[in-house]
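Starting off, we have a lone chain in the form predicted on its own, written out as structure tokens.
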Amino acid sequence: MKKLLIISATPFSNFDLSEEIKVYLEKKPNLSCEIISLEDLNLPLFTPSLEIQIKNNNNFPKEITEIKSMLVSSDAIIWCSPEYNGGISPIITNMIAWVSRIGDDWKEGFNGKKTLICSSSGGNGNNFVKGFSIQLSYLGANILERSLIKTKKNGIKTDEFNEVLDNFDLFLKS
């Protein structure tokens, strides 16, 4: 059974989108889905000074070790985030900074993971998808070329939603 982690950057429309995705994909055989909301983790703001302090005390906060463990143990990841100021949301950047600093392999939570990027955003979400694709590719993720983008103005078409998720399911099996 493939283990899919769905990460929502916010507890609002992106969490709703995460739940819609989970409901759809859980109908697929041999796939288990779990959703987490990054805001619920209450991760500290990454700073190099705080990292040094934590490493010197050998005491990473459990939220950081938990999210890394979840990423490492998953077979695939779906990210749902709004576009912030034409780019990646700060809460995702913060989480990735922490996860990449734990242990010896800074790519461990992302490398080789089959990945889908989604956005529920007030804007068009395209800048987030483009920028985040670059970052995740650098971290070694295998990203599905198509994304799901839901906007306040246009929503998302059911046919497009189903097609992208069906393609992601096939991508997971390849």
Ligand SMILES: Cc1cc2nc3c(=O)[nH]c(=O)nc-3n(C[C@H](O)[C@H](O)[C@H](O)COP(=O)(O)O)c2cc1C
Given for the second form:
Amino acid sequence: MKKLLIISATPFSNFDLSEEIKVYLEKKPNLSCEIISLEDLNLPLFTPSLEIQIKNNNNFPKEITEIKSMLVSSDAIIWCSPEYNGGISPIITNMIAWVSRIGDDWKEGFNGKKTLICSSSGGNGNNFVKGFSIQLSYLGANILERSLIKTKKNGIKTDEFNEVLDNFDLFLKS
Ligand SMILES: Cc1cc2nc3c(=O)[nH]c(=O)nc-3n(C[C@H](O)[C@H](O)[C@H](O)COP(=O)(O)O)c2cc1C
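May I ask for the structure of the form predicted in complex with the ligand now, the form predicted on its own having been displayed?
What follows is the whole complex; the chain from before opens it.
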């Protein structure tokens, strides 16, 4: 059984998209899906000063160790996030910053993971997909070349939705 973690950057349309993806992929054999909504973690804002304070007091917030364990124990990750100002949403950047600072291996949790980037955005989300692909590649992720974009205006075509997720399922088995 492969473990798929779906990470939603918001509790709104990207969470809805995460749920649609989960419903579709759970019909595939040998795949378990879990969604995490990043706002629920309530992570503090990463600053170098706060990190020094936390490390000095040896009191890393448990939510950070928990999300890192979830990432590490997953076989694959699907990210659902809006595009913000032509880039990545700060809640994702913040989580990645924290996860990269616990333990000895800054890439752990991302490196080698089969990854799909999805977005429900106002526009076409292209800049988010491009920018986030560069970041996740730097962290060693194994990213499917296709992505799933849902726009406010056009929604998403069922055929395209199914095709990308079927491709991702095959990618997981490869
Ligand atoms: C700060 C901010 C910046 C945004 N910048 C963009 C953008 O560059 N491109 C885009 O397509 N939509 C942009 N949007 C719109 C969001 O992508 C859109 O509202 C999206 O549906 C929000 O996702 P949610 O429903 O999951 O919260 C922006 C929204 C916010 C709040």
